[in-house]
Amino acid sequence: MSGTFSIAIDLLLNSLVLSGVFLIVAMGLNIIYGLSRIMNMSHGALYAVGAYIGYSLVATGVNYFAALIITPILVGIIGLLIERTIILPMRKRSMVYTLILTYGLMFFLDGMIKHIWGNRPRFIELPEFMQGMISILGTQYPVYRLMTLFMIAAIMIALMLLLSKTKAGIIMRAASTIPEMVSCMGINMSYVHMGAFMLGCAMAGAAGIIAGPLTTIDPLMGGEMLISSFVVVVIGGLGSLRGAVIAAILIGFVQTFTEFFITDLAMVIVFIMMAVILAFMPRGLLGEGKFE
C-alpha cells in the first residue's frame, strides 16, 4: 500500500512539474498569437536556445539563479531581431506569411544550435543543494523538481502583475480586443505588437531552462514542445490565457499517467482527447476574440 501511495504522490508532482512547463511555454505562445494573430512556428526552438543559453551561462561559471534570470533577458532580444526583422514587414499580410516565414525560422534556429553546441546532449550542473532528494509524505522526490513548481508559480505570478498591474500590461490587454482604440490614443501599435513577441519569446527561453535539468538537452527538444504547447493552446482556446492554463493540466496530467501505465500511447491518448473536445467546443475550452 505504502508502494501504491509513493507512485501516486510521484505521478501528481510529476504531472504538475510537466503541466507547468507546458504552460510556460504556451503562455508565450498565446501571448504573441492573442496580440498580434501571429503563430509562431519557431517557439519550440526558441525553447531548445534558452535551454542551450542556460547550460552555457552554467557551464562558464553562472549562477544557475542569475542564469534563470539571464536567459530568458537573452531570448527576448532574440525575439526582438525576429519581430523587427521578420515579423514587421509581413505584419499587414496573411497569417500565412509568418507562418510559413517561422516554420524555416525553425528550421535555422535548428541548424544554428547544431553548429554552435553540436548534437551531443548536454546538461545542465544543477547547485548541490539542488541535486538531493526531499521526503515528501513518506516518498522521496527530487528537490529540483519540486523547487521547479515554486519557480514556475513565480514566473505566472510576476505574469499576472505584469498584465493586470502595469501600464504596458495593460495597454497589451486592451490591445488584444480593441486595437483600434488603443492606437486612437496614440500608442503606437508596432511598439505593442513588438513588446508582445519579445514577452512571449522570454517566455519561451524561461521555459527552457526551467526544463533544463529535468532532461537532456538536445536539438530535437524544441520539435518536440512545440506539438505539446500547440495542443495546449489549440485545446485552451486560442489567445485564451485562462484556457491555456486549464489545458496544461489537463495535458500534463494525461500524459504522465499515459506514459506511466501505456508509455507507446501517451501522445495519441492525448490527440485523440484534442479531437474529442474539439469535436464539441471548436473555438477550445475558453476560446477567446477572433475564430480563425
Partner chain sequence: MNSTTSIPGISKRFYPLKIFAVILILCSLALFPFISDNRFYISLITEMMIYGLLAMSLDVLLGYTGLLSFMHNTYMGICAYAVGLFLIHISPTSLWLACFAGVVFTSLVALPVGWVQVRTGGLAFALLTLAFGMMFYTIVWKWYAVTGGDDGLMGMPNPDITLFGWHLGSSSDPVNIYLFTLTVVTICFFLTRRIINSPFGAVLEAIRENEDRASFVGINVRRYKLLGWMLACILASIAGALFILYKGYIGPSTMSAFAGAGVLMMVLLGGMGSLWGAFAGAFIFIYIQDYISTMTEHWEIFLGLFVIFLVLFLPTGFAGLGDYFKRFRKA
Given for the second form:
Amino acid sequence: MSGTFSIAIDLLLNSLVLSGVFLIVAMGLNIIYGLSRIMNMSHGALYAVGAYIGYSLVATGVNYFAALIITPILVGIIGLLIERTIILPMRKRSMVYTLILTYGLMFFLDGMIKHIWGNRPRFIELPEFMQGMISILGTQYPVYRLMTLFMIAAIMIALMLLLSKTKAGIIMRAASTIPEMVSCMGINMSYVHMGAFMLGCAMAGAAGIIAGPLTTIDPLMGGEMLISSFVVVVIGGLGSLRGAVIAAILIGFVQTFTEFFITDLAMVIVFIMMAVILAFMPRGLLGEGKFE
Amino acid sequence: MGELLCTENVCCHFGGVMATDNVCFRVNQNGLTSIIGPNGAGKTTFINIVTGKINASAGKIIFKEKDITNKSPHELVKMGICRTFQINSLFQNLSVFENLRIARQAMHGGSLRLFSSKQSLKAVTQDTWAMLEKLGLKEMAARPAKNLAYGDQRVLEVAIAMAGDPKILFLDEPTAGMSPAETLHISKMIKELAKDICVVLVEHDMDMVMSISDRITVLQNGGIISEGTPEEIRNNQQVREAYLGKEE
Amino acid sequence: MNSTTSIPGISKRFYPLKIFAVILILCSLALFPFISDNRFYISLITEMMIYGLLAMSLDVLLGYTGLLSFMHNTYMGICAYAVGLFLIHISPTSLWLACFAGVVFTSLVALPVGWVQVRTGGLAFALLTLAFGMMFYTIVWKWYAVTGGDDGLMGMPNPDITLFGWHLGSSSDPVNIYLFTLTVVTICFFLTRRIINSPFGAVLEAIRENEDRASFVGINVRRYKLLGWMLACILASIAGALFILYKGYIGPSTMSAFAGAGVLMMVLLGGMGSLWGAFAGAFIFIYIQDYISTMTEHWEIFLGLFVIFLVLFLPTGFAGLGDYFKRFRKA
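Switch from the form predicted on its own to the form predicted in complex with its partner chain and print that structure.
Following is the full complex, with the preceding chain placed first.
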C-alpha cells in the first residue's frame, strides 16, 4: 500500500514540476503575443539555448546559482538582437510572415546548437547538496526537483510584482489592451515591444536552465517544448495569462500521468484532449483567447 | 402589412454590464427606422445580436414569424438579413467587381461548382454589372477595393450588403467619416432603398436621421427609452435628457 | 455587356506565349528521359515534381484560403504509409486500388482534424497544424509494429503500372515512375487551376481576404474552410502515393516538422497564391538542398537563414518577381 502511496506522491510532485516549466515557457510566449501579436516559433529553441548556455557556464566552473541569473540575461540579450534585427522590420506585415520568419529562426538556432554543442546529450552538474534525496511523507524525492518548484514560484511572483507594481509592468499591461492609447501618451511602443520580447526570451532561458538538470539536454528538447507550450497557450487561450496557469497545470498533470501509465503515446492523449477542448471552447478554457 | 422582424426582451451582458437590456424592437416590411442614442447606448451591440455576430443572453428574435435567435450570420443572410459595418469591412485585395460578385454568388448559389469557371454563373455576373452601373462604381470595377477613395469604399460596403437581396438591411453608421457631399449621396441612396425593403439605420448625424427616417428608436444604457416619428422624438423630454443631461 | 476588357474574373485574355511556354515545358519534361540517360537527374526531377505537387497543395491552403499549415507533409506521409501498407499486406499488385485506398484513408484522417482546426482562428489554426502534425509524427515513430518505427516501411513490392488492362511497365524502372509522376502531377495541376478559378475558388479567396465579412455575405465560412482543407489534403495525399512509388520506402523523417518547413519554404520561394510558383519553388528548393547537403551537414542553419532572408527581402517569392519586373517596365 505504501508503495502505491509513494508513487502517487512522486507523480503529484513530478506533475507540478512539469506544469511549472510549461508555465514559465508559456508565459513568455503569451507576454510576447499579448503585447506585440507575434507568435514566437523559436521560443522552444531559445529554451534549449538557455539549457545549453547553462550547461556551458556550469561546465566552465561558474557557480550554479550564478548561472541561474546569468543565463536568462544572456538569452534576453539574444532576444534583443533578434528583435532589433529581424522582427522589427516585420511589425507592419501580416502575421503569417512573422510566424514563418520565427519558424526559420527556430531552424537556424537548432542548427547552431548542433553546430556548437553537437548531437551528444549533456548534463548540468549540480552542486553537491542538491543532488541528494529528501523524504516527503515517507517518499524519497530528489532535492533538486523540489527546489525547481521554489524557483518557479519565485519567478512567477517576481513576474506578478513586475506586472502589477513597476511602471514598466503597468505600461506593458496597458499596451496589451490599447496600444494606440499608450503610444499617444508619449511612450515609444517600439521599446515596449522590445522589452516584451526580451522578457519573454529571458523567461524561456530561465526555464531552460531550471529544466536542464531534470532531463538530459539534447537538440530535440526545444522542439518538444515548443509543441507543449503551444498546447498550453492554445488551451489556455492565446494571450491569456490566467488561462495559461490553468492550462499548464492541466497539461503537466495529464502528461505526467499518461506517461506513467501508457508511456509512448502520452503526447497523443494530450493532443486529443486539446482537440476536444478546442472543439467546444475555441477561445480556450477561460474564453479569453485573442485570435487575430 | 405585418411585422417583418421583432425582438422580444432581448438581453446581452458582458460580464456585469448590460449592453442590451430587454429590448423589444419591431419593424415593418419597408420603410426606414433609425436607432439613435448616446455613445455606449448599445446600438451596435443590438445590431450584432440581431445579425448573429454575437449571441443574445436571453430573449427571442422573430423574423417573418420564425425564431432566428442566435443563428449564425450566414444563415441569417440567406434568410434576407444583411448588414454593413461601422468600420469598412471589404475584401481588400479583390477587385470591386469581385467584391460584389462573391456576395451575389453566395446568395445565388453554385459556390460548390468545383470544375466550372466563375464566368459560368451568368446570372451572377449580369446582376453584378447591373449593380455596379446603378451605384456608379462601374468605372472602378477592376480596381482592388483597397485602392478606392474612402467614400467609394463606404458605398461599396453598402453595395456588398445589398447584393445579398436583403429583406431587412442594417446599416451601422454608413456616413461615418464622410464629407457632407458624400453624406448626401449616401442618404439619397438609403432613402431609395427604403422604398422597397426595410432599412434599419444607426447614425450619429442628427440632421440626416431627422430628415429621412420614418420612425426613430432611442436607446440608452442598453434599453429603449423612446420610439416614434422624428417629430415626436424631437419633442420628447426623456430623449433630450438622455442627450443633454437633466436640467437641475 | 461589351465592356468586358480586362476586368479580373470576367474575361481571360488569351496568352499565346503562356500556352506555348507551358507546352514547351511539358514536352521537354516528357522527352527528357528519352534524351538523357542520367538516372540521377531523372530521379531528382521526379522528386521535384512530387514536392511541387505537395507545395501546390499547401499553396491552395496558404495562398488561396489564407490558412497556414506548418506540417502539410504529414498528409503526404500518412498516404505514403497507407499505400505502402496496402501493397505489402493486402495486395502487392493492385496499384490503383492501393492509391485509392491511401487517398481515402488520408481523407478520413484529415476530416476530423480539419473539423477541429477550422473552429479556431487563423493563428490557432497554424499552431494546431503543428500539434497534430507532431502527433502523427509521434505515432508513426513509436508504432514500431505497423510502421517500422525509425527504420521506416521496408519491403515495398513493385506493382506494375497498368491502365484499363493496358500494361505500361513496372514501377521498378525510374523512367516509368518519372512518366507516371509527370502525368499525374500535370493532371492535378490543371484540375487545381480549374478549381481555383471556379466559383468555389472565389469563395476561398473571399475567406482569405476577410473571414468576418465572408460570413456576412452568406458564406458558411467553417464549411468552406473545411472543404479547402480537404482539397489541400487530398492533393497532398496524391503526392504521398507518388512519393512511395518513387522511393519504394517511407520513413518518419518525411513527416517531420523539419520537412514541413521545407514545404513551406517552397511555397514562399515560389510566391504565395501562385500555383506554378509552387512548382518553381519546389524545383529551386530541392536543387539547392541537394547541392548544399553534399557540402555541409548543417543544412538546418542554411534552411533557417534562407527562410529569414526570403521573408525579409522577397516576401512575394519567385512568382512576385515577374510582377515586379512588369511594373518596372511600365514605369
